[in-house]
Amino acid sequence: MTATAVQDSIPAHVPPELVGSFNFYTSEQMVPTPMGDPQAATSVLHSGPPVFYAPNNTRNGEGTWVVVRAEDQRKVLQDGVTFSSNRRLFASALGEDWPLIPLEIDPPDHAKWRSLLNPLLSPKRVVAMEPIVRERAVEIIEEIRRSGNSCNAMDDFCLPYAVSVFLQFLGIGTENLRTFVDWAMDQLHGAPDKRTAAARRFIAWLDELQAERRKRPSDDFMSFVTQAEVDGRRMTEHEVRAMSVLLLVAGLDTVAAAVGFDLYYLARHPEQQTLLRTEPDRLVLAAEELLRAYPTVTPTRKATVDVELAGAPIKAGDLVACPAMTANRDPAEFADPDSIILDREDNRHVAFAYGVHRCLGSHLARREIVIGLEEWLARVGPFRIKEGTTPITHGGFVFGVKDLILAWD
């Protein structure tokens, strides 16, 4: 976008001094060096206005207000009435109009959908899933080891691992794992035409699965939601689809990206690899710190009324972005926020967002991350970024890393 076009896209109510050039979507300014800390660059925002306007900060070129401080993000994310999450992004990309449930349902209706799903992702349920999650991690890692002494960590481990757990949750085996990984890659990271085609294939498959589970239920997510009742009635096919799609969007790329950033960090810090191998009990705290340092999401809301936030004149209809990466680097919240301290205590990060829409699957995601790292460190020797390769961080609905080629002896 040209400078003139950018200027023309700035709403009249935005003061010139509150316009910034930072772009969270493309992350053009987020990578100071190819091998540096790709998210530490956001710390510079804490020396500027607490809320500013960033033009062209979405996939379709819209601008957003960017909320920098953790305290102000909490105000936005806790107020689902003033700041709506009902943007219908997935459906609109298909030329349709339906919300992801419960993510794009605002209070008070959000509560009934959330309470319905809570038991499926409770800590108790996650503990019951741990053996199969670990089995999936081991199978994938051992296949990588049999193939040689290097791999593309995202394509060969992180995404297949996340997809395999997702399939288990749905009640599906891993026989067609590669097909689902390819669908996920196209849908989450492909060109627009590939994203749309993959989304339609996935929805068609979900519709077939829910039809099967309505006839022959089992002990899995799809069976539960096809048999569950809301407001005294069975869920409709569209409602089941909207819940299932959210599992894909929220549960695959975020977990894969988190594990990828963890491996990216550890590949550059062999001393930390050694520490975590010899003292694996440290991994739970370490995973939390890496979630703080490398969060992957930027919850974005739409203002429903005119409101002022930290001096910013937000109008009804304006988009308001709350990047976890700035909240997690907030010096008012964390001592020495730009240092990665693997045994940091009282780690109140917002990698799983905040408020009523805080990630429903956070218990499962945490265990997936820890188990994935445990098994990787236990089975793969000291690893490094392969000589002659350069990982690339990228923006999007999820901030992640690609071309992460790891090698070991």
Second form
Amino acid sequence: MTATAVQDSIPAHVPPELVGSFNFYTSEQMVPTPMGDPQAATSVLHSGPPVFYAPNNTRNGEGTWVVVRAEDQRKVLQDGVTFSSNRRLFASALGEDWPLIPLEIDPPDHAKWRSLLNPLLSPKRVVAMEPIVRERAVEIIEEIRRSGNSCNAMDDFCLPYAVSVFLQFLGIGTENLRTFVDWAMDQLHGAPDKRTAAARRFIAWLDELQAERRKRPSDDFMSFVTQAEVDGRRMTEHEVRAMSVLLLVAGLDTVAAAVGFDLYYLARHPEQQTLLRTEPDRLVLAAEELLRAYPTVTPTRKATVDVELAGAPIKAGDLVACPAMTANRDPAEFADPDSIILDREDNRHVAFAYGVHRCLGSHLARREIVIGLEEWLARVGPFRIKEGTTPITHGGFVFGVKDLILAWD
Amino acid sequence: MRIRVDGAKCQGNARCWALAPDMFELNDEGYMEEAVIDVPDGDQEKASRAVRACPERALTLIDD
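Could the form predicted in complex with the partner chain be given as well, to go with the form predicted on its own?
Full complex below, order starting with the chain above.
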């Protein structure tokens, strides 16, 4: 974008001194970067204003306010009336207009949808899912070990693992795993036309599954939602679609990216690798610290009224971005925020957001990460970034790492 | 020592439960309901860590 175009995209009510030069898409370390550290690169924002305006700070090139500090993000994300989540992002990419359920529904309507889903992903329910999650991790890792002494961490492990746990949750087998992983790759890393095509394939597939389960219900997520009642009536086909699509887009790349960043970190820190391999009990705490250090998402809301936040004159209609990366490196919240301390206590990080939209799958995600790392460390020997290869990191909509080729002896 | 749970603020992060599963009873949705919890003697340190762990600030320590 030219300097003039950037100027034009800044609304008149934004004071010039609050226009920042950083955005999460095109700034240094946010673009694909060899051996980068994109989350750490956002720490610099703590030396600027607590809320600033970033032109060109969404996938569509819109400007947003950026809320840097944890305390201010809490105010935004805990107030779903002033800061609406109803952005209809997924639908608009398809040229349609409907909300993902429950993420893009605001309070008070939100509660009934969320209450329906909460029991399916509660901490206790997740404990019951652990054996199958572990089985999936072991299967995938053993297949990798059989095929040699190196692998592409994202394509061969992280993504198939996240996808197969998701398929398990939906209640279907893993025979279509590879097709699904290919779709997910298109959806995540494809050009815009590929992304749209992948999204349409996902929807068609979910619609088919829904029709099937309406005819012959079994004991799985899709059967549950097709039978469930909201406001004393069955959910419509459209509502079921809006719910299952959300679980799919929320549960795949986020978990895969988190495990990817963890392996990227451990590959570069052999001494921490050894510690966690020999004392796996440390993994629960370590996974929390890695979630703090390497979160991947930026919950973004739309202001419904004019409101001032930490000196920023936000107007109704403005987008307000709350990057988990900056809150998680807030010196007011964490001692020595830029150091990764795997046995850090009192780790009140915000990788799963705050407020009513707190990540519904957070309990499953936590266990997927811990179990995935535990099995990886136990089964694969000391691993490193393969000589002659260079992982590429990036910021953006979901932060990630790719071309992460791991090798072991 | 007691802990006041603000049920309206709880969003089911369940960090308190992760630290002290015997002290915090989650409902079927995985959330804490409005409550005042008595902290057993000897569990004060665990209780205050659980309070500090809440991302939503839904827990308050009452030091009797």
